[in-house]
Each structure stands twice: as C-alpha cells, then as structure tokens.
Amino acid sequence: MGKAAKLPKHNRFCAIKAASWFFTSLAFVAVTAGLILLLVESIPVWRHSGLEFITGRNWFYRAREFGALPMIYGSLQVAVIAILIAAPIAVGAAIFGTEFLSGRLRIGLKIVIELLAGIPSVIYGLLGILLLRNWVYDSMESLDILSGDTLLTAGILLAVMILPTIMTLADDALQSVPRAQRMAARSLGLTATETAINISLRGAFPGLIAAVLLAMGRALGETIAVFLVVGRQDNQLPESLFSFQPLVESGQTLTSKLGGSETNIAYGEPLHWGAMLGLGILLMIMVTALTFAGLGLQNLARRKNET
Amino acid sequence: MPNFPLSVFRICTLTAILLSSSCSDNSNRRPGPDSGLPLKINGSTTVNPPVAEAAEILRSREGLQIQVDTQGGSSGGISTLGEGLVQLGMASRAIRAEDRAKFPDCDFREIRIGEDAVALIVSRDVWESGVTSISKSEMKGIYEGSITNWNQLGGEDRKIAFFNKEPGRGTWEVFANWAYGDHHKSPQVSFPEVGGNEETRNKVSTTRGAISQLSSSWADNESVFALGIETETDETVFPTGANIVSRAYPMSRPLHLLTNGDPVGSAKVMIDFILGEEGQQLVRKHGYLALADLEE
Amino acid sequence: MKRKFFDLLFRTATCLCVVFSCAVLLAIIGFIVKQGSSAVSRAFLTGEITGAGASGGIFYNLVGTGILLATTFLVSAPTALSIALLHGVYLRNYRHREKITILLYILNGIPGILFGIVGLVVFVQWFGWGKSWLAGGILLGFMILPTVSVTLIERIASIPRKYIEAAAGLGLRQSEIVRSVILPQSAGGLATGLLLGLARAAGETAPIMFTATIFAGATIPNGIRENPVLSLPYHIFILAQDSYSPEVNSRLWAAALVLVILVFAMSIVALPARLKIHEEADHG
C-alpha cells in the first residue's frame, strides 16, 4: 500500500483533513485508554498472585486462587487443534483454487469462502451444541469419552470457522508470487503439480505460516462458540502435553471463562475482577503476538516476492 | 507533519473534557422505580419464564415498559438490583447476610412468588439401569470424586458425568446447602461446568452416565429423570408437588422477587400481578407451586 | 507416468478440500434451511417474544439488530474514513502509513469478549449508560474499524494515479483534489467496507451481551441512558441455553436462519465489489 498519489502540498486550513485528524486521534485514544484500563483494573491481582497467576494450576475463586494455566492450555489447545484440522484443507483448496482453477469458478470458490466467512459464531455455537457434541460423544465412545463436551469438540467447531481466514489468506499469498515463475516452471517441463510444489508454495511459504498464525489469534479470540461447547470445566492440565486423552476430555478456554456467569459475579470485587481482567491481557498478548508474527511474515513474504 | 503533537494534545483535551463531564454526570443514574423509565428485572433462569410471559401481558394489557434478563443467574440478579441497575431482582434463593453486607445501601426485600426444588437428574440409562435414588452421601461421593462409577451406586458399569452448575446460579447454591450445610464449606472441585436449564437438560439427556442438578419442573422424566432422595430414615422421597410442599423433600427453595425497599409503581403492579389469580396460574404453568398450593 | 500420477493425486486432494469447504458451507445451509425454514413468517418477522421464546416473533430483536448496525454505521464510516484518508492521503511518511496499518491489524485481532469487557466497565459503570444501544453501537463501531478502513486503504490506493495528475494538473488544491477525486472513487470501498463490516458485527454476540441487549422486554430506545435493545444472536445465545418448551426449539432456528440472510444478504452485495477490488490489486 505504499503507492498512494502524491497530492499537492499546502498549509491552509481544511476542514477534511482536521476532521480526519480529529477522528483518527479519537479512536486511537479509546483504543489505547482501553488497553489502559484493562492493565489498571487488572492490578489487584498481579498484587495478590504476581507471577503465579500465569503459572497457576489452580482456579478456586472463592478460595481466592487464581491460576490461569489450565485456561491458556486450553486457549491453546483447542486452537492449535483447529489449526491442525483447517489449514492443510484451506491451503489445499487456496492451491487448487490459484493454480488449477480460473475465472468463472475461482471466482465461485471465492464467493463461497466469503460466505463460510459470514456465517456468525453463535450460529456455529447452536451447530455445535446440536451436531457436533453429539457426533464427538458418539464416534469417540472407545475413547472412554465422559461427554461430547471436549476440547476437541471446540477444535473441530474452530477448524470450521477458521477454514475461511486461512483460505482468504493462503490465497492472496499464492496470488503474490509472481506469474512469470510460474510461467519460467512450466515452460521447463515441470508438470502443474510440480509448479505449485516447488514454485508457488515455496515462494508463498512464509505468508501461508502468516495465514495460519493469523488465523490462530482469530481462534484465540472466539468466544461463544467454544463456550457452548468446550464443557467449561476448570484446571485441567494434561500430565503430558503429548496424549489424546486429554483432548477428549473437557476443559476451560480463556474466553470460556470470560463469557460466563464469574464475569457477573466477579465484578464490584477488585481482586476477582482483576482476575478476569488479567484473563483478558493474557489473551490480548497472545492474540497480538500472533499478529505481529503474522504481519512480520507477511512483510517477509512480500519482499521476497519484489526482489 | 509538524502538527501532530500538538493536534493530539488537543484531541486529548476535548476527549477528557467530554469523558469528565459524563462521569459528573451520574448522579442520577438510578432510575427511580416511578420516573417513567421502564421497569428492569434481571436474574434466576428459573423465576424468568412466569415473570417473563407476565410482563408480556402486563405490557400488552397496561402499556407497561417492562425489561427482563437473566444475566449472572440469581447471583447476577440480586447484584444487578443491589448496584441500582434494575429495580426487580428474580432468586431462585434466600438472600444471605453477605449479599446485604456487599450492597449496604440497598434494603434487600424478597417477595416469594412460588415454590420448587432442585432435583438431582440422571440420564435415561442411568435410570433404566436402576438407579433411581440417591442418599446424600452417595452425591457427595460424586461431588468429591471419590464416587466415580455407576456400579459404586449399584448401576452398570460405566463412568459418572457429572455436569456441576456454574458458580451464582441459586440451584447450585441450594445444592450445596443441601450438602454440607452450607455452601461455603462445600469443597473446592473442577466439574464441566452448564448454565442454563435447558442447556442443563440438553446434555444431560445427551450424555450416557450424566448426573446434575436441575429445577425439578423441567425434570420431565422423559428426556432426563430425576433421582429420589434416600432420607436417614431410609424412605425414598421424590421432588413431587406434595412432597415439596410437606417438606419432605429437602432441597426445597422458594422463588423470589427481589426489591430494594417498598415496591413503588410498576414494579408494584408487576408483584400484585404475579401474586394475584392470573400470575400465580403462570407460575403453575410452568411447572413450579403457587403459594396457594404450599399451604394446603 | 510416476510424475503423472503424482499430478493426478495432487490435482485430486487439492480438488477434494475445495469440494469438503463447499460441502461444509452447503450442509451448515441446508441443516438451518432445514430447521428454521417452517417456524419463518410474516407473523414471525413481524410479532414480539411471547411465551419466553415459545410464541410470537423476533419483531424487535430485529429492530434491535437493526438499531446496534446504523449506530455501527454511523461510528465506524467517518472514523474509518478518516484513518483511510490519513492514511492514503495527509500522510507522507511510509513508516506513519505503515504505523497505521499496524494498529489497524491489532484491532483486528482484539477478540470481541474484550470489547464487551471494556464496554462493561466504561459504558455500564463509568458513564452509568447501564445496558444501552448506544454503548454495543460504539463497540461493534469500532470493532469492524479495521475491515472497513483496510477496504477503504485499498480502494483509495488503487485509483489511478493519472485522475489525481490531472486533477492537480488543473491547478487543483489538495482539498479540492480529495473532495472532488478521491471522495467520490472512493466511495464504493466505503460502501464495500461497511458492508462487510456490518455483516460481521449483525452476528456479533461477545461484545454486546454485558453492554447493549437484554432478552426481552426492551422496544425501541427513547434515550441513551437504561436503553438497551433486543438483537437476534443474544436471543439465539439465549434460547439456546435456556429454552423451557420444544416449541422453542424450531423458533430458534427460525431466528438463527433470519440472521444467516441478513448476514449472507450484506456480504454478497459487497461481492462484486470486493472481487473486484481484488482483481486490479492482482493486475495492478
């Protein structure tokens, strides 16, 4: 977006341009006074906990232990699962749809991905408490599966509503690498497949992990419809990182725990609230560092594509 | 851009202005139950659906602006009204010491508007199983986890799922009261966690080997069933109307509306409403005693 | 032949996962189509909630949604014209251009349960708005802030540079030029934007359920203050919770499929647009 016209300088006073300065200054300032806020009222517990609040495994508000371990386990978990699940299916169609379809039907697909974009999330909730918890519950019986309350259960609701972000984003990373490689490809004999291999995948790999980063911090941030469905039991920690059964089980997402009644009962008590709110950085940190690394690939991606 | 520090300087200042002068501006916040502004209730999942279709009608027959939700469960209803948000609070429990010592200001009154229970429900193969009855220790086995199998109790083999209602919610308090005594002495323990009734209802019927705590009028003993109590006296008690209303069954609990002080304006018509022939017929309808029915 | 064959399997999975997303966004239609299609009508659209839900319509959570957009509307299209103006035109520097696109990406990312959580403490309890229409109408503004000034930065970044020499050729002021040139040529990434934006923010749930919508009762607001509004996902949230008859049941997928339309419908009236959009930033 660096091409913007140059436009013709003066100094005069113009209404457009003070209301622009106006506008922009006011939501920066909400913005950041927001970020502020959340930071001031979460005090009490970083006071209380320090550096066991991120460290914590226990959550027992009326004991007054805050630990959210067991919750960015489940933040993680259940986003890493729909990543897992979502991106070599966007990628693979974000693929056939650059390198193997054209005009009219990749224009199809495109209306298809905007619209699987649209659908909300309380929709995908309502699917999910209905469908899907039910057919987890059922194909996982041998599992020895208490219900189709799990962390999995969130994962593949995720996978579905992220299919979307990754594809828009896979796509336009595909779309940037230059045509005349491709061309130079083919011409050497390299079969289709072998291009969008070696060609267009390797060229566009820095911004496909952008895709899938920022997706990520999209599945990070979904509330309502893992909090239908993840079963919102608190601290649950696996005992190693590297079973199943723990994601058969259910668990509690930060968001999960925003979204519920605690948020009700903590506020008006500094300590409890501050914990929620604490909750809430946590989940803003992780969110913006999966930005950041997405955008940053992004930037890489480009300029790889420009040289 | 020489003028950017300063055009966000000034930008700071007019947004403090205008954020400063709102803030002044709260003194009225509290909307007097007669100033013309509608009437707010918030509170129990449980009193919401008689109380909900009499503001129905109340709006349509009186031209009443009438509000209701059910944000934060009986807990979110008595700190909602205790904050001055709302004017009517619904409970599906007594008010305790500790609410009124965290709202001071607010003259807590409770107007019981009907009857009902908690009742412990099990899924449809549990009960076929045969388990039918619960004693209290048994449950708290369950609660504690030192009961995890339905054979324990006397079932088939197959792991209890038990869906522990989330913390503010006056089933789970009338629960644990029921328990221990007192809510407060119930342990610290980690349950998949269920909000409303029907979601409540929802999974359990779903859920082979659930057990939770539900209001008894939505146990319907189609989709899920709810368990006898085994009293010391070893009788079985079901949370039957006659059995709520002699008392026999022990986790009872009234339905309240909550005011601060005297009602006034339509917050009075909406009790005189529901604690009149009409209301109490809604309150019946939807499954719980009217107070006609608990002094038979 | 393995090279062949190799092309022929790639062809096929890749094939197969544009197949599964179609099937996925078909079986997600078909299944509310399916469900709600029979409890929709007029009586439905145009009744208010009896029953807790089991009778009478969606009428003003209608209203309500439709109350939460054009508040949406009306924050979001001069703030994100704004920025997309500042952006593409007063500012000349590429590393306060790029400064700005990054604070966009991370509202962007900003989850909407915070919005909601923000909104809480500011709007409920400082300014003592209680629930109102005014406060979700903020939040959702400047939630979709970012889709719709990155639409707007496009659109004002592909006009072609020739109108703007022109124009300037002509001994144009710079004020002249954006009033005349890029308002206008930008005036369809506007609506794109919007569009797109609102869409996502007619579905929002997270963000307006502790500040803006109550589950029954409200109508139309007359004032900010004890204000709120009905809207169509928080009563979906709700009944979906809490739901004490089956009646309920065939109702709420009425409203769910009410919902998916007015998304769906907003979306692909910004199709055209958006594609196209696309389309020059690839051949430009």
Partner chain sequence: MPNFPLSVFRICTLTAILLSSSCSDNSNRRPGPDSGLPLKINGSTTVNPPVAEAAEILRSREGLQIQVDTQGGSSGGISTLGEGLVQLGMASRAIRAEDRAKFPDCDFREIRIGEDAVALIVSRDVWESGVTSISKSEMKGIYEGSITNWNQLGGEDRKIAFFNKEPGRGTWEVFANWAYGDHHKSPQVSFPEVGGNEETRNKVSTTRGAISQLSSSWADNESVFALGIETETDETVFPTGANIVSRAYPMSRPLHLLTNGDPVGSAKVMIDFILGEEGQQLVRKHGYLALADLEE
Contents of the next structure:
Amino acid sequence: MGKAAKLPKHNRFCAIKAASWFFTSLAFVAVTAGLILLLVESIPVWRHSGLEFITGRNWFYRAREFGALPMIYGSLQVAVIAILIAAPIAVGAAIFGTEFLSGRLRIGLKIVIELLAGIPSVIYGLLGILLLRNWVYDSMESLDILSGDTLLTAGILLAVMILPTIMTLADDALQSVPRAQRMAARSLGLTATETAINISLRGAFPGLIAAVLLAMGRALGETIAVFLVVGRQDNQLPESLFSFQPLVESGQTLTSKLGGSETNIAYGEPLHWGAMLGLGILLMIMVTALTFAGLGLQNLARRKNET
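Please show me the structure of the same protein in the form predicted alone, now that we have looked at it in the form predicted in complex with the partner chain.
Partners and other molecules have been left off, which leaves just the chain.
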C-alpha cells in the first residue's frame, strides 16, 4: 500500500482540506488579478468618455467615439429571448421528470437533455448558420429583413444551449422539496398535478428563479455561437425598446464585439484597447451579478426546504 493510505484518517482529512483551500485561494487570486488587469488597462477609456462609455449610443473607433449601450442592449435582448424560449420547456421537463416519471425514466430524460451541454458551441454556431438562419429569414420574410443573421436567431440558438442548465438546476430545486410534503398533499386528496403545482412548484420557486438567473448569466457569456449568427452590426439601438423590428435585424453583443477582429485592431492603441477591455468589465459585472443573485436564491431555497 502507498504511504498516503497509511496516513491516519485525521491527517488525510487535513491534507485534503489544505489542498482545497490552496486551490480555492489560487482561483480567487487569478480572478482578482484578471479583474485588476482589466481595470488598469481600461483606465484610458474611462478618462476619455466617463459614464458616456456605458450610455453612449455610437461606436466609431476611428473617430475615437466609444458607446457600449447598443452592445449591452443586444446582449440583454439575446439573453431574454433565450430565457423566454428555454425556461418554460426546461422547467416543464423538470416537473414532468420529477413528479410523473419513475426513477430510471427520470434519469434517462435528464441524461438526454444534458447531452446537449456536451456539444461544442462552435457546432451550435455552424448548425445555426446551416439551418436556423435560413429558417428565420424565411419565417420573417414578410418583415422585409435583409438576412437571417439577427438578434432573434442568436436568441433561439442560445435557448437550445442553455436548456440543459435550466433543466438540471430546476430538477435539483424540485428534488429539494421534502417528499413528506408531497405525501401529505396526496393523503389530503390532491391529485399528482395539484401536488406538483401547489406543493412542488411553490417550494422550489426560489430555486427555479435561481436556475433562470444562472442560465441567463451563461447566455450573456456565450461568444462563438452568437458571433456566427448575430450579424455583428454596430450602433443598432432602437428608439423603442418594445419594438419587435430590431430583433429581426443584425445586431452586436458584448461577446460578439470582443470575439471579433476589432480586438486585434485595438491592441497597441491605448484608448481603443481600453475600450475593448471596458466591454470586458461590463460583461463581467453583468454575469457576476446574475451568478451571485442565482446562488443566493439557491441557498435561500435550500434553507427554506430544510426548515
């Protein structure tokens, strides 16, 4: 037997705990260092534009004009479209699997849906180019759109990509509802459907919202698939946020801008480079806020079901 196996149980536990703390600290230092680097490198654009970097409507780097609002709008619209499509399907699948299927069938359903998460994002992007883009163009032809590269196309594609995330987290939230509550409801005469709606959904509601928020953070951070189908047209900020027309036009997101050729063009020019890294900071803030909100709701749901 190896030396590790001969160590006392207490010593092995301490070694595992020390290794866990070390790697957690290493990850924290790496993230903090990356954030500091982004902040330092983006100082020129904050000095040049101030808050207009966030609220500005125009992005013309040759004119040294940097406004990120159209890209923030594009990112949020794509993520919202994805959530509106994926959330009902994923939560419905989680409810069906948890409340109405036996153990093996539920696990089989979960595995099939989670297989979608294993497909590389570039494959999704290529499928979007081959299939989804043409379908969107043919379906919206009456609106006189120029191509199928639109915010709507990117949103539909992202909906497929985040489906496993929502379904898995929603399933975990529903599983955390104590079985005794379901049994008590059934003993009082409630049907399986009434129990699912009145007991399981109510008990898991914070966890379900957490699943949606975490999936939205995932959608905001997706780059390659969105880059291939969104059209990458700058300065596409509509006059009305409630208009449908901008959704069937080419747009730009924070990730598609950062993933494009302009990042290479900007390198070496302090102001332009600072603007690109400023976009990275905005994206990081948005994703971090959604992630912490989702994790907070998950913890709230866990404590609620434990009491």
